[in-house]
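Encoded as structure tokens, the following chain is the form predicted alone, with no partner shown.
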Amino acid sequence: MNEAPSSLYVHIPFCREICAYCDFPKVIYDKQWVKPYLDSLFLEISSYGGSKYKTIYVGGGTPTSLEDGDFKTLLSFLSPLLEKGGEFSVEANPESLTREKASMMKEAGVNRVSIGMQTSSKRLLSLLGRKHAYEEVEKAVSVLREVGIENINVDWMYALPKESDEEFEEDAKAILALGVPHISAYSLILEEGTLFKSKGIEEEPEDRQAELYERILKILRGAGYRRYEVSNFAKIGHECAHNMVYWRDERYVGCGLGAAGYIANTRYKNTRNLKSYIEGNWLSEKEEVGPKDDMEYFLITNLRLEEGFALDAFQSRFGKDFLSVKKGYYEPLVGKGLLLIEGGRVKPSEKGMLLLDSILRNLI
């Protein structure tokens, strides 16, 4: 499988504040680094040729932390790279999503915006190091709609430190009140190098995380959202096309500080060192993906999807029959009710979606 990449990920590392839980490549905003960074970024993107992409996703960091002129320069560079009818997404923080930036996005062809709400609780927002209030999330959603961007995602973090049932219920009400067509729900995972980790703050127990996840599933389904990936819920037709490229294990270009990409049989990661990146030393590591690893990546990503994967897609990609090559591996999972094989597809059961790690350990 060596198809050309259909998607482009662009990383903007600048943040006005550093959140206590974040382990993404990021740096505190400093005006002097913005132009050199964008110059290097544009060179890197151009190095992959002039082809157009079905999806473009600008993440961070905080893309909307850029000043208006720099933000417009970024969007103007990317806009011609989008195929007609493609999905163009930008991540935004509520406090930096102004009407001016919303208008710039609309004019540049951005048609999907992801807002980092995380929680509506003032206590928990403060704990996370977030500088916005829920009212700013409401305003950001309203401004996007006013300029004509309706395809909006809101991030919801749950199982936050010492989060009470009352805080959880308030978050559920607050996020549903926004009426957006897409919601991403993530439990707090603490990685090395984060402020939380250095302070010794611990994740909530696994049973608490599972309890809250199941409550989210019930709440969002009851409100007309469909879970299509383990952490992502959408109204019909509003699934994120860009992220589906990752979950179907398709090829994509990743540009910017710490970005990752997958081209032909090579996975790569860029440097997380800002000075190196600006100097044009973009690449940090490469991995040539052999047949065994390719199959493992395919299973790890596709089985995050509620629809799983088609047996004929597996056959087409690997030249092998899944039911034959994984016979001794999948049968116990089917017997335990964790994996379903029906309608020509392999997918996790309702129970299996809660125990994905167990499924993958047994399959690969």
Given for the second form:
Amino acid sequence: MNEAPSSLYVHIPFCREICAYCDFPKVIYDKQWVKPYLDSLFLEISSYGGSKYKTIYVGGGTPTSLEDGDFKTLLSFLSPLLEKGGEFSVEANPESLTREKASMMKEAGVNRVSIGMQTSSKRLLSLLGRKHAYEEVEKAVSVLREVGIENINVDWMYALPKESDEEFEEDAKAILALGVPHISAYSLILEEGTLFKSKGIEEEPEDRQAELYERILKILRGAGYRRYEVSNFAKIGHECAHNMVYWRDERYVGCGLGAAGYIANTRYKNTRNLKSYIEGNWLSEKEEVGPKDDMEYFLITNLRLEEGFALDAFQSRFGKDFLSVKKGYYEPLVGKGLLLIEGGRVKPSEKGMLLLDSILRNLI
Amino acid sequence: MAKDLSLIRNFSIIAHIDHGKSTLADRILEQTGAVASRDMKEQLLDSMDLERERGITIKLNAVSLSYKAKDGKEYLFNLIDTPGHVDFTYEVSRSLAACEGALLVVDATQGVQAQTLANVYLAIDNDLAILPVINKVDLPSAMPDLVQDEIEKRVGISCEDACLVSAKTGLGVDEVLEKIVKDIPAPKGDPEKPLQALIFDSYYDPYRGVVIMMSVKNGSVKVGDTILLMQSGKEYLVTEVGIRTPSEMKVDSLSAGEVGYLAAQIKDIRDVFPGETVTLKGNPCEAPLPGYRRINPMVYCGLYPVDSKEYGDLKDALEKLCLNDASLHFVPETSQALGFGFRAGFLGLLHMDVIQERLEREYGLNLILTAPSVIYKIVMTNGEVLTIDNPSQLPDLSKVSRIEEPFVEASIMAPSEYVGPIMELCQQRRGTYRDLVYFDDTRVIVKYDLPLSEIIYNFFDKLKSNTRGYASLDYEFKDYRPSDLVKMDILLNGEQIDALSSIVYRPGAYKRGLSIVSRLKNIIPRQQFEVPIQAAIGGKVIARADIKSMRKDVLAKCYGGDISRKKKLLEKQKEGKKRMKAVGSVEVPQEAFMSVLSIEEDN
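Same protein, different state: after the form predicted alone, show the form predicted in complex with the partner chain.
To see the whole picture, the full complex is given below, headed by that same chain.
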């Protein structure tokens, strides 16, 4: 499968503050690096040719940490690369999502915005190192609606350090009150090299994480959201098209500091070193994906979707029947009620969704 | 041409662990000019990684050195190394049989230890000249006078001429070398008699076949001779003889009094075993040399490859290890839970540990060891007596009249203030008090009869921690005695796992069952379903714990588009699982099988 990539990810590494849990490539905002960075970024994007993309996703870092002029330059550069009717997403922090930036986005054709709310609790926000308050999230949402951007995602983090039941319930209420069509719910993951890790903070116990996840599932389903991926919930028709490219194991271009991409049969990663990136040494790793790895990637991504994958799709991509090549592996999983094979599709069960990594270790 | 026997000295070094044997050996190697000091790794004689790491010597090693003495003559020294741990008495007797003398190295800050005593007595049994060497005299806490006094009183050797040395700084080592010349007798053999050589070690070399390490007692051997191994009856054409200096050096011949190696394209490692006598086919000696005091394994355990495809590799590796470790025994065994493996016998727990580590490190195998067991005697109601070394072989108890287990006599030496904790530990382990002897003003020897099964696991560690490391232990087999024993089975997910069965003391069985299930609960990770763990005696469940099913095992976020990071993470987790064995439907970590025994910490 060598189709041209139909999606573009663009990474803006600058942040005004560093969050305690974040391990994405990022640097503290420093005006002198912005222009050289954008120059190099634009060169990298243009190096992949001028064809249009069905989805463009600007993530970070904090894209909205850029000053208005730079922000506008970025959006104007990207805008012509979007196919008509395509999805154009930008990540935003509540405190830097001003009316000006909202209008710029609208004008540039941005039609989806993802807001990093994380939690509504003052205690937990300050623990995370976030400088906003819940009221700013409300304001950001209404500003977006005023300029005509309705397709909004809000990030929700749960299982935060010593998060109480009351704090959790508060968050659930606060999120639902926003009435946005898309919610991403992530449990806190402690990664090496983050502030949390160096402080010796630990993840909440497995049982607590599971309990909160199950409560989120119930709450959001009750409010009309559908879980289409492990951590992603949307009202019908508001699934994130860009992320679906990842979950369906399709091709995408990734540009910017530390960005990852998948073109033809190569997965690549960019450097995480800002100086190297600015000097135009974008690439840091390349992995040729052989047939065996290809199949593993396919399973790792597609099984994250509630709909799983179609047996036909597997057959046409690999020229093999999933049920015969993975026979000894999938059968016990079906026996334990973790994996379902129905309607010509393979998908994780309700229980299996929560044990997906252990399913994948059995399958790959 | 045969060497002048009066210019040869064969000796070994006896010392307690950490008393400085290897350091002294290194200094001797340096000062005899065998090796330039810049070429030396620390402690040359301990050549296995494992030996270096643990500071113990396990395999035998021998080096030939030339020493120009003050009398102007050039002497050939053969230094044969001995192991220093309680498990390796057999190995010590092998190296001592190849010598005429031994250096007794005692740490000037610690004095004589029980282990040293045992080895010195072995040396005395072998009629060896003993040369006392008081080491570490440079340390501020050294008490050389007291230690000499102690050696005289307790070992019964005169210390009038004891050498006071610091192997670390080299102080006094030249004096040791002179004493080796003066006080250790030259070998008595006759180079004109038919060849009679004692094999004390061997190893496998892919190009030369089995290489024999031997001590020539009489006669001589050269390249082109046809040798006869007297007990196996096999014949071989000698392709190479040499000495180790410590690197190998080919020589024309080896003759009476010399120690060296011999290669003869011996393909089958089973044809050669330590204690065997080498002679010449054309001119054989009358009788083989007395072999070694053969010590039977005391402790047995199951050895299984985690990956059943490695069964053949495990067999090859065990055969190679047996080549220079005659105390290692193994026979094929099958477990319902673990598949094909071997039942292996060891001298003790350290020996077992060392073999496990060598198999994993040197042969790259991934192993599961079952809990070690002693040999039980089962007296049946019809009078028949069975011996079993695996708890799962225990017959139906209705047909058993009694079970007997091996007892040892343990001698524990320690400063007198620790008598209380030592006796408490021995009582806990079902010991019977025998004797308490004051060694000197401050130290005692406590003697207990103990079931071997109670000391094979953790006893020594426990003893050390109860005495702040001061106690030393020596034990020997005494007799079999009837005990109130039962078999305890462990069931995982309702399935009896033979490899987890153990034989336990009935009055303590309930407590032990609880302890085992809760331990297993902590060791076995949560699975995709709930797993009950039960301990049962004769089909009756006496303890139970449940491993709850895994509830969440999925990464919430997926690192943006960086899917390869996710894949690597899964692969790493999968690699970690490889050290687990799928037993029925449950993934069990290796250490679970050993955990059946590690009970007493819970007390």
